[in-house]
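Quick heads-up: it's one chain on its own, the form predicted alone, in structure tokens.
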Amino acid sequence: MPAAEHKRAVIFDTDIGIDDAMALLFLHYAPTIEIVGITTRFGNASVENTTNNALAVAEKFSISAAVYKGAAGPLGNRLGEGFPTHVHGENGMGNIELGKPSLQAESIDAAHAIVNLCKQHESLSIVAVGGLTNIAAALALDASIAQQLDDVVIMGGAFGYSGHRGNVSPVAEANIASDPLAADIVFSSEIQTSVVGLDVTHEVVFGKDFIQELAARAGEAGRFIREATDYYLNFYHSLSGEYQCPLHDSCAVAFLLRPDLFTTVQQPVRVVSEGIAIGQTIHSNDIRRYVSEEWDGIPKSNVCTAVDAAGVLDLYQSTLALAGE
């Protein structure tokens, strides 16, 4: 009998809303992944709501990872106030009834949990699908996690590839703009980061047919996603007249599982933390010499510039189909 396949240990760092829940289930049903912690923060809803959402989804789908409540607000300035209820509903999950889960969050906070989990696992990755407050706070507690982590895959940012720009300002993406200072701290650290931004997520689009197929193939998980995404699709319909939207956060999971589906460049990334362009992600170009020294000495990130969209959608469907077996 062959030896059991070693699973990759992953922390899911999230401001769990509708597309975050889709990504969490994607990660949960991926056969090569073990979720060892779920860390929450404010973003798509308050940290109280996102923590409740994480606990409810974990309980409903028997996700064994402990949930750790994280940041209630940013380290520095943020773009905007409140929460995007017009996108994710009042509870962050399209207003579907989740109830109060019997599970409870752990007593330690998300930043301390990240530090502890780094010490407990020889190999560990983070998939971060919200702002980067918890990770920046963990670095402040123990800078050595930068060497202990294998990598952090971030859904966030926009660099202008394929004509894609910001979604909360002309240049800023929502996750990064929710805590630009934290993002700049993480990108400037020694952590190996991969950035899956709007440049590629806006290329990976699903609609009602995709959701109907998922509901038919993926059992209770598919039906849950169909119910949760109804609010989400209606929001995007109000913008474009089409019942379709990007598979934002799940693209970060897809990158973790199949980086070959993405094209990347390796460049230092900085984030604008104040002023009219707050939240903008800007990568350098190492074949140029600049007057500015702000990118000098900054480690390179893998920045996604293109994607095999059909490949990502197929990977999502085939992975979630395992829930229906």
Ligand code: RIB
Second form
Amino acid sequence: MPAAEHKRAVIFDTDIGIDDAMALLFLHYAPTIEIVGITTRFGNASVENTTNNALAVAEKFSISAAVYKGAAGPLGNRLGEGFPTHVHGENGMGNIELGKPSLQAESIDAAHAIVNLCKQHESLSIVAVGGLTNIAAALALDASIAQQLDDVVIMGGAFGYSGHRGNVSPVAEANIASDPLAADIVFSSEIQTSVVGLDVTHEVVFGKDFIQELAARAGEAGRFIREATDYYLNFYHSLSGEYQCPLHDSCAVAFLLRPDLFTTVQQPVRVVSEGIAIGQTIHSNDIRRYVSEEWDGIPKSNVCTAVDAAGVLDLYQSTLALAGE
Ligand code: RIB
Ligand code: CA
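Switching from the form predicted alone: structure of the form predicted in complex with this ligand?
Let's see the whole complex now, leading with the same chain.
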């Protein structure tokens, strides 16, 4: 049987900034994956910029998946406003010159594209590395996508494992805080979700040596990542005094490819959608019998609690090395 028949169909749902681009290239060069659509949303930059970034990266690296523009804003309240230009630059890609791609976004939007792609593929996963607005909107269009999708692997949230808490408030992670209501809709739906939060992404950190190795091994992809991550490394240096960045979004791709690198618990997840803890992700616990009924009847998610960080970094390097061959 030809190798292509074994490939796993995946939608990449993204607010594509620097670490999202690293994750997109990870998915693209993974031999077992076929990217069947790229859906964009606001987040690291405006949806106009993230869509341009997706098109530019797709064009530069001959990623054949169509790009669908998605949400320009959240379904409900969000924490904060504007875009994190101090982390991802004005264009969301560390201010590197991307130019205007000749590729164009499709005429249908991301939510409709998700619904259509679910119908076209017998087996389909989503790797969601921005907030969950597009997926919640797709569920509103057609709730049966919950049964049609195999799973959604989400980079988002923070549950407090290994001492890791929020990155945009003491309890909230940026993707979930950008649309807490959408996240709560997705976690409360029948979709099989896996949550790759700060609990594990803050354990998987890379520095300049990792980037130099990529630049040496991964051809044009490695050189692109070196250029784009310069701004990102400088931001993290301003926070901690060290050139060390979490490999956030690529951890969701790693979970899809090698779930054995992660430890998980299976629990229902809810998201706080207002007040001082807006954006906080909270999972339930079987041990207790709670007075609150808010987690009753919510399907269980796989929540990542620990990770083989060296294994994820090795998997990233060895997969990207295929780009240099
Ligand atoms: O909190 C980390 C997440 O926020 C990542 O997906 C990053 O790209 C930003 O969107
Ligand atoms: Ca992201």
